[in-house]
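Here you get one chain, nothing else, as structure tokens; it is the form predicted on its own.
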Amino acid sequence: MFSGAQVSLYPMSDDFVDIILGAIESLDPWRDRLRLETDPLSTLMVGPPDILLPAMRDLFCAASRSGVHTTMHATVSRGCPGEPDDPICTPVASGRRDMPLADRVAEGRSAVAAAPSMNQTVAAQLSLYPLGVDHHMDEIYGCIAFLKASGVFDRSKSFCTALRGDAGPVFETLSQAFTGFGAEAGHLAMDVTVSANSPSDR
């Protein structure tokens, strides 16, 4: 299986270079489990699906602690048929997507409740795309049920779901959505945008 993300970080500051380079240092503890490649548009993160969102959490929080308005956009994918299998992508935790949807929702809620606090309030929105399965709407509705019960659900929007809360539970919610829904052997993509310190919140 192949799993990874294309991640772009946007600090709204003249000091954006130092903020981004400083934030990238927060990925050092993850480097033994991730392959990282940076180009002018984004950073490719390849690794286990259950590691991707926690690593992105640390990257985003390191940048947002600058106090400036910071956003991050990521396209996250697992099981893409156009990419070769990579041993680095072996999940740390055992898969659970063969469990009934109600059980996956309950397990996801428990994981979010146990997430550490990062002391950084964030807003996020995500869209989930289970591909190549006949029952994709069941998986989408199951994920929406999980998001609404996650404790960080903000509201439903056109084409996406909005979350708000501490970065720890929010990113764990994103991680559970990514790892807990969609067919076990199918291709799944998720579009994520996260924001912190937005002037619209003042």
The other form holds:
There are 2 protein chains.
Amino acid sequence: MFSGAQVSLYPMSDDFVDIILGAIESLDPWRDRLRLETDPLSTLMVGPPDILLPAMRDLFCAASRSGVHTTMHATVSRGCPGEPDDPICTPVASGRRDMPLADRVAEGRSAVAAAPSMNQTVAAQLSLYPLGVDHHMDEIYGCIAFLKASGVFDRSKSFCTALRGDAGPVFETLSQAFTGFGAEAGHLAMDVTVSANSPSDR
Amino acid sequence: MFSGAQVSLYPMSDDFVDIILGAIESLDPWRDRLRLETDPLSTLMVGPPDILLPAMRDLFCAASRSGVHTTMHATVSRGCPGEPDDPICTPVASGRRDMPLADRVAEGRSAVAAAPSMNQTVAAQLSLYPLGVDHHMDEIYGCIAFLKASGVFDRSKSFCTALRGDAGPVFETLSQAFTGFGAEAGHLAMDVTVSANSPSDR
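Next, report the structure of the form predicted in complex with a further copy of the same chain; the form predicted on its own has already been given.
Whole complex next, starting from this chain.
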């Protein structure tokens, strides 16, 4: 299995370089479980599917603590047949995608309810792409049912679902969406945008 | 058919609000062919699949002309079974996705060769997701063959392909990737990031 993300951080400030470089230090506690490679467009994170979003949460919260309007985009993927298997990607927890959709929704909700608070309000939107399966809309609709029941659902939009709330439960919801839907060993991609300190919120 | 995009513009500057509002005026010539709805996270563009990327090119070039390091992210989609048919989405040109992959690669290359120059160097990366098909990797590999032959190919990355060159041929390459691959009436999504004026390039 191969899993990881291409992650980009966008602080809307003249000081964007310092804010990005400062925030990247927040990934230090994760470095033994992630392989990181940065280029001018994004940082590649390779590691277990269930720690990708928690690591991004710490990265994003470190940047948004500057008070600057900051956005993060991530292209998250697991099970891509074009990538080699990598032992660093072994999931920390056992999978549960052979469970019925309703049970996966319930388990996802419990995980979100137990998420720690980060004391940072964020807005987010995500699109989930279960690839190589005939019933891809079933998994998408199952995931949308989970998002609506997550406690951080904001609204449905064309092509994506918007979330809003504390960064703790919002990133846990993103993590549950990524790990709980699509085929167990299948190819799944997720497109995520997270925003904080927007002047639109003031 | 329903097609469109959720588009976000990120100028890394204290003046981000003015740069975004100024750039949005560049969409005026497209407004009779697109429906636009802006919220705090992104602008929804609904319209024919073959004008979405040209309109984004004008939006992005207007913002990057400020000289500020600017990035744009778009979630682009067509044929989503969860969205209603909409007459505004009727393609301008006739489809060609029943042609063999090699012919589609050749047609895409011709279109890129004919693209106008915008006098703005950009870097970009894209991921293509053909949904609800068993042979999704064939279409992805066909698209990658096109990208490698496009004249603006930069390099392959995990989960995406990076492009680099003038905004004219780069956005035409993105447009050809979006309209030329995946099933004719099928569900296809594309995740695109474009960047200009990065300090990493200096």
